[in-house]
Amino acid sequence: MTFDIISAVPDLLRSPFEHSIMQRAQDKGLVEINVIDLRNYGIGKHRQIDDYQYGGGAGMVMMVEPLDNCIEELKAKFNYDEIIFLTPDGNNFNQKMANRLSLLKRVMIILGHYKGIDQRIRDQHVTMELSIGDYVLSGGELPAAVLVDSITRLIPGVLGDGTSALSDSHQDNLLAPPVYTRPENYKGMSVPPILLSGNDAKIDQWRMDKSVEKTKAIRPDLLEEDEE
């Protein structure tokens, strides 16, 4: 899968994609991540990419021309399954969306900054608008790292155990059950005996029961969604 990410501050994305699972996924050739510097398409000798908004108001807006030129150049070279704009007023990103997006071949991700991007880019090019939560950040770089990481780990071959992602929280609208590792006893706290029994069927049932119990206590809304 290929991610083409348009950013006004590309250096902010360097670390998240150059370590751990993300780096290994790229080394294996399972994922390609290209970060495009929007400044290369800026206007004039200062490579301007933002300007004051029409109608007045606080905050600068990313200009239509640099973004349009960048997007059109990429679209002329590649076919995109989705062109995503990360914005606080987009649809809330969730695990179901990550599952669906992980099946795609190539996506473009547009990152906002300042007060946002010129609406004409959203009208002309964007096919999906996503938010990682009901709050505002300084730019789209951190949300992009979240989005790409959550999708990449679902791609077959990325994780060492291919079934690991299937037991994560929010798969099947349930939170993940408690997990334990060695030592068996620590400061008077013991691992539940069922996990030491070797009985796979009973362990699976225990984990399911704990997932349901935890979801009811912390996120009952997820169970309500499942009933709809």
Ligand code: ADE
Given for the second form:
Amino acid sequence: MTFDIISAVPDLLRSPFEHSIMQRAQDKGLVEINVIDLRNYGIGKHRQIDDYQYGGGAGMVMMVEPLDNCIEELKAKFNYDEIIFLTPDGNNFNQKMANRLSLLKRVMIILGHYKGIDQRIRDQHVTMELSIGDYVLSGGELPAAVLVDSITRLIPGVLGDGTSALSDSHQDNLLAPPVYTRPENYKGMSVPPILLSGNDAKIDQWRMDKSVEKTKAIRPDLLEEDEE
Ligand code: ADE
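For the form predicted together with the ligand instead of the form predicted on its own, what are the coordinates?
Below is the whole assembly, all chains and molecules, this chain first.
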């Protein structure tokens, strides 16, 4: 899967993709992440990419022309399954959406800054608007790291154990059960004996019971979603 990410601050995106699972996924050729610097499409000597908003009000708006030129150039070269704009006024991104997006071949991701982007870009090019939560960040770079990471780990071959993404929290609308590793006893706190029993069926049942118990206590809304 290929992600083409248009950013006004591409340096912010370097580190999240250069370590651990994300780096290995790229090394294995399972994902390609291209970060395109919007400044290269800026207008005039100062490579301007933002301007005051019509109608007044605080905060700059990202201009239509640099974004349009950049997007058109990419569209002329590649076919996109989705063109995503990350914005706090978008639809809520969740695990179900990550699963769906992980099946796609190529997506473009547009990142905003300041007060947002000129509406005409949204009207003309964007096919999907996503928010990573009900809070506002300074720009779309951190949300892009969240989006790309959550999708990448679902692509077959990215995680060592093919089943481990399926046991994550939020798959099946359940929170993950508690996990333990060595030592068996630490400062008087011991690992639940069932996990040392070697009885796989009982362990699976215990994990399911704990998942349900935890979801009921912390996120009962997830169980209601399941019934829809
Ligand atoms: N840009 C700024 N805040 C955001 C959020 N919560 N989700 C997606 N993009 C954003």
